[in-house]
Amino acid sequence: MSAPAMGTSKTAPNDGSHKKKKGPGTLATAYLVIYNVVMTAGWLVIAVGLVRAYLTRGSYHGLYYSIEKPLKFFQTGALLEILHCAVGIVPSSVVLTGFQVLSRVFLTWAVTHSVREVQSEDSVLLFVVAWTITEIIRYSFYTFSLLNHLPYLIKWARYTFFIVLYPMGVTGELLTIYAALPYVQKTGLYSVTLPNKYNFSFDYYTFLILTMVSYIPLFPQLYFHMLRQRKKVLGHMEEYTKVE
C-alpha cells in the first residue's frame, strides 16, 4: 500500500518562541529541486500519455502499454527518496518513506510487471491514474516549498486530492493483486519449494493474500493520519488568514 507522504510544510508564524528547523544545504536544495523537477516532470509525461493514448484509441482499455516504461522508469526513481531520508537531505522517517515508495516499487515490478496477464486489467489503470495525478502534486509540492514560494492552490491540493486518490489507488493495487493470483498459483512464481540445498520454502501466492490482508489495518490509520494533517495544515492557514 503507499499512502502519499504528507511530509512536512512551513504554517503561517506564530509569537517566534519556536525555533526554525535547519534546511538542506544550498547544494543539496539545488539537488532536491532537480530532483522534483525532473520527478515532476516525468509524472506528466505519463499524464499526457495516457490522454494521448485514450484520445487515439477511443477507449480507456490496454492504455497501460502506452506509459509502462516511463511508469516503471519513475516509480523505480522514487528508490531515491529513501537514500534522501537515510543521508538526512530530507527530515522524514527512512522507514515510513521505504514502506510508501517500496510498496509502490514492489507492485510495478513484482505483479503488474511480472504477471502480464493482469496489465490490461481495468483496475492497472485505477492505480496508474492516482498515482499520476498524486505525484504531479507531491513533487511539484515539493518543489516550490523547496524555493520557499508554495502557492495555496498547490497545498490545498496536496492536502485534499487525497480524500478520493488515495482510496481509489488501494482500490486498483488490491484488485491488480488479486487479479494475479490465479496466475501466480497455476505457474509457481517466485514461489521456492522444498526439498532445495538452502532447506527454504516460499509460497509467492501466500504471500500476495498476506499483502492483501495488510491493508485492511494499515489503511485506515494512514488514511486517517493524513485527514488529521489536512486539518492541522489547512486549518492553521485558514486561521491565519481570518487574523490576518
Second form
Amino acid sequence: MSAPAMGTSKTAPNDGSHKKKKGPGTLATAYLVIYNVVMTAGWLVIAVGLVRAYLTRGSYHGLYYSIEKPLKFFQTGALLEILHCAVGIVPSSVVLTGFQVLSRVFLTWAVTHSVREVQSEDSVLLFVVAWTITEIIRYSFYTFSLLNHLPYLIKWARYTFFIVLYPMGVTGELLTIYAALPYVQKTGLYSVTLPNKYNFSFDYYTFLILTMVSYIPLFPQLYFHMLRQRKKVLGHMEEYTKVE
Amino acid sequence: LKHYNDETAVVFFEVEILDAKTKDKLCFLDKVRPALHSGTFYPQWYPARQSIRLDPKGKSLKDEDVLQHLPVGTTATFYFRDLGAQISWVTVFLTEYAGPLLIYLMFYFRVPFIYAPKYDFTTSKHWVVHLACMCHSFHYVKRLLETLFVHRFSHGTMPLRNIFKNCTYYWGFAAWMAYYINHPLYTPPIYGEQQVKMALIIFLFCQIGNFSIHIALRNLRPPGSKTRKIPYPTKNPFTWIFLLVSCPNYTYELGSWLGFTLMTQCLPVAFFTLVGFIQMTVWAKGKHRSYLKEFRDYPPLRSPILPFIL
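Next up, can you give the form predicted together with the partner chain of this protein, since the form predicted on its own came first?
The complete assembly is shown below, putting the previous chain first.
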C-alpha cells in the first residue's frame, strides 16, 4: 500500500474545496519547488536507468542492481516529507505521510536491501516500476501546483495512473516480502530470542507475516479513498480549462 | 417578543435550534422561561449525546448554563450537534482497569496455551516475579477503587468508541508485559536485590503520592459539583509538589512505572512507560493551559508535568 503515495496530500489548489488555502511562505515555497524538482529528476534518473539496463541486457532480470543506489537515495530522501508536514509547510497529516514514507523505506532497506536473495526476484521490478512512474507524476504534480501552473494532463495522470500502478506495486511488494520469508526464518535476521537481560523478544519472520496480513484491511481503504479523491478532483472536468 | 403574566413582568425568550453542520432549523420554541437549562432541549437523543452551542464551531454549553445568563438576545439561536453514542466514564475506567488486573494474573499463574505445556500452572522461581505481580495488581486495584470512591468526574460520558481504543491499549500492553515478566526464561535484574529494593521504594513512594494527589483534587470539589479551583499543597507532604507542577498525579504515575521498569528490567515495560509518559504530557500541557486561561492568579512557578522541564 505504499506503492503510489498519492491522494492524501492537499497541496493541489484545485481540490474542489472552497477553503482559502493559507500556504507556505515565499522561502518555504522556493525550497519546496527545489525539493520537488530534485525528486522528479531523481526518479527520472531511475526510470532512465531501468530502460537503459533493459536495452543493454535484453532481459527483465536483475534490473534492480542497475538502479539500486539512486533508488535507495531518493526513496530515503522522501523522509524529508514527514518533516515538511511536521513543520507545517505542507498541509498534510504527519501520521499519514509518515506511515506511507516509512513503509516504502521499510521495503527498500529492511526487506530488499537486507535479504540479498530477493534482489534478483522479478517482484522487485514490479514495485520499482510502479513506484518510479508514480513518483515522477507525483513530484511533478507538486512542482507545478506550487508554481500555480498545473497542466491538466499531470493532474489527470496523478489521479488516474494509480488505478493500475497501486495494485501492481502492492503485488510486487507482497511477493517480495513472501520471497524473503524462508531466508529470514533460516538466518534469524533482525530477531531477538529469550533469554536476554532486557527480557524482550522479536521474531522478524512473524513480523513480516503480520505486515503482509495488514495489507488486507489497509490496501482497500487507501485504494477506495483515492478513487473517491479522483471523483472529487476530476469530476468537475467541465468547470476547468486544460491549463490552470 | 415580550409577554407579561399577571403578577410580575417576566421576559420570555424565543429559542431556535439549528443543526451545526447543515444549519437546518431543527426546532423552534417560543415562550421559553429564562431559567430554562440548556441541557433539556432536544428530546430525540438522550441528553449526554446532545451538544448545544452558541457558535457552530464553538465549545458546548454546559448542562448547568441558564438561558438568562447567556450572551443572547431575547431570540436565541443555538446550534445542535449529535455527539454519537456515549458511555459513562466510570464504566470505561472499570473495564479498562479490570482487564490488566486479570490478564496479568493469567500470565502469572501460567494458564495453559501461553507458554510451553510443561510450564502450565507452574510459578516462577524468581522472587522479583512474585513482587512484580503484587505491585502490578496493587496498582490496578487502587485504580479501580479510586474510580469507584475517589474521583469526581467533570463529564459524565465519553464517545462509545473510546472504550475499544482504551481497552486495546491497556489490555494489549498488560498482556505484552506480563508475557515476558512471567516467562520461564525471564532474566532477573542485573544488580539483583539492590535494584529491586530501590525500585520498590520508588514504586511505593509514587503510588502513595499519586493517591495523595487524587484525594487532594477530590477535596477541591464539593460532592456532586463540577467546580474547578486551583489545587494547592496541603498538610500532606506528598502534595507539596503542587508548588512546582500542575498535574502531579501524572508525575507520580510516571514515577511508579519507572519504578516498575527498574524492578522488572523488562523492555516492554519501558515502552509502556514511555508511551504513557507521552500521553500524560499531552494531557498535562492541556490542563496547564486551561488553568492559565481560567485563573488570572495561577502560580507562575508551575510546569505541567516535570518541575522546570516540561
